[in-house]
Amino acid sequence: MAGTQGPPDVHTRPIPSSGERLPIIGLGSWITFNVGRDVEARLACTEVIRHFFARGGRLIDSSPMYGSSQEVIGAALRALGSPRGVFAADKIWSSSPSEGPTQAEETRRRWGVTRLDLLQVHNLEAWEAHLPRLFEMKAAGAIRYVGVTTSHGRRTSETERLVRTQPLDFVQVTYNIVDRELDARLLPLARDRGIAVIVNRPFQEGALLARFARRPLPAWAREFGAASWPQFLLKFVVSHAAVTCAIPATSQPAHVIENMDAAYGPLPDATQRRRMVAWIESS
């Protein structure tokens, strides 16, 4: 769903493919809007949504492997007034070729949408077969990208192959301060082949969040903007020049508040990025 950009002086990436731009910063949905039927804990998902499209958020990741994230999300888009902008991103996750058209349409009605804008496949789960039929469901028009995913840093070298090989529009991954195998490889050749990235796990799902929670954050992180470590971690990410977008999962509205202001001010350079990096590993 093609629509607003956010503030004027959010970070904004080129999805290669299209030249559309996204916010630097998405949001997640793994466990953490998987909430069920519980109320409070719906309004919280919904307060998480509304404060991220206020800071300028757009790209919204969820999966059939979410458990009720999917619904979650739905509801709080309609209790929102569907607000226009949103960037709808999905996942098949079946290892039967059959099942993939039925589950992408639970998906859309699902989150309520006219279509999602990208749907990819999880973890490469036969992707042999559903990469033909995403293809197209996109020549149709029934979505508008097409994507990939892996997690945990698995099967890099089969998600390289398809990089090389598919016409693919996105590529999802693990990337965060510590895991930067992909560095070698895998980002540059992204970026060569004009292919957008989307980077989970960007704290390691909170663990290098309690790893320095006790450690004050270097006075120099002030320099590139940092005023946290989620924002360090994030602007780490986002700052490689191959990244797109990061989708940080929470269900606090103050953190997704925080995380999204990483998209703004100043970004790592080179030099910086590289003292981040000896700061972590000394530490």
Contents of the next structure:
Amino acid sequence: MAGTQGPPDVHTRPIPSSGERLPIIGLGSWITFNVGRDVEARLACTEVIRHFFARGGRLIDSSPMYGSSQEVIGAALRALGSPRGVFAADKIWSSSPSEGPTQAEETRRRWGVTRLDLLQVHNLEAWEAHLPRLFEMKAAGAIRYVGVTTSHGRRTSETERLVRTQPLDFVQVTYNIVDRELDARLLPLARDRGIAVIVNRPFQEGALLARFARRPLPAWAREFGAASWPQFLLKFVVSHAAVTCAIPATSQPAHVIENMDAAYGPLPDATQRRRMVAWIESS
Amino acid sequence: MTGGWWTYAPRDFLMFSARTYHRLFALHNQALWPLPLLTHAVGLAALAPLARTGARVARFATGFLAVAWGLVAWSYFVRDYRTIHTFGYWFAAAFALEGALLAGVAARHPARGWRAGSIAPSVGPWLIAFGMLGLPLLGPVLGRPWWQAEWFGSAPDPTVTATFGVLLVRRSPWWLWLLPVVWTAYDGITLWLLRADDALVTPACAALALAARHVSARSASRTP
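Next block, the form predicted together with the partner chain, ref. the form predicted on its own:
Once more the chain from above appears, this time first in line as the rest of the complex follows.
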């Protein structure tokens, strides 16, 4: 599914292991795309994905753990004529070593793609069994990249160990302007090891947006092109040198447009990032 | 998924938004209408006599509850809930099992009443009334559309709450309480994670029912 589309001025970052560039804003699907058979909600999800591609997005992330999300994404992609640029990122979520390949094939079928671009071990679940199989699948050309995921700061030391010892292409972690524990070790380590970083929960599951919703955006946020709180928070995440892309999730077309706008214009530099953190911590 | 389970928190298993959850009841009612209203009306007719005659008609009511649990297992969990929850079939199996247990009790065990003065036969009808009349109105009272209302015999919460009432009236074995109590705990956590205003309602009903059972059982055990 390699290829590019969308406006040429969208910020991209290279996947270190291949040099292929990805837009710095992707699309998550946890909770937001699990809408079952709800036709109206499925149409809204299709609109979200349509706007995501129209604004230059590529990477969509899902998991077998996310209920109907994979099917909803697959239906949306079919409705949109199977866009060429989609970067299909999904996961293996099973404690059974033998279930991995079957689950991967079921996931590919639900997406309706010829092959998945990235398969990650969900929350390091039985990684000892799954990772060797994923590397075999990559070598055979069944997938293009291999990764592991964690969230909410769980199993950080184990993730660090895998980043240090395994030939991963991607690692997915939780990182946002409040949860910055990974600044100290894991993010620099991933950068040194040439491993792409996907960031989940950039809004702390919406808690950060709720916390600041009624507060005016600092005037200096305009200096790095942030016109809203989602853009402020996303630009903080993706301006980290080790981060390849962030994957905010939404079921609202207006929100995905707003999120994608964070992939354009200036990004905060190191001084501005420190100012952002100081402002948030004093609020 | 079993390995590394200790690293998961309750919020990790919240798979859907509040909007998706409540719209599921609208889609459920729409697809099956008028079955939800029918099961509710028949349920009212079947369980209402318990308030007057107590355990004497409990055998019939328990048998009817068995059918209601089976209907919820199929119509709600298999048909709809599993489309938004990975473990939907497990819930369906649990509800079908409780239906089978209720059917077995209705068929083999004559209904036993409580000694005079016990509070269980008094609390039971109130819980039945709340499950049948209060819970379907609760959503609309809290601002949700009436077509998302939850009905006895097709949605879990009214069915489970009315079941607590019947279990109290007929002095039921402890193992019939297990699955309803586990469901209300799960339901309360789910609604709490969804920040729903009515998150504590069904757990409160379960707590009231358990307390009434405990007090009545202690009172019975002290009788010479």
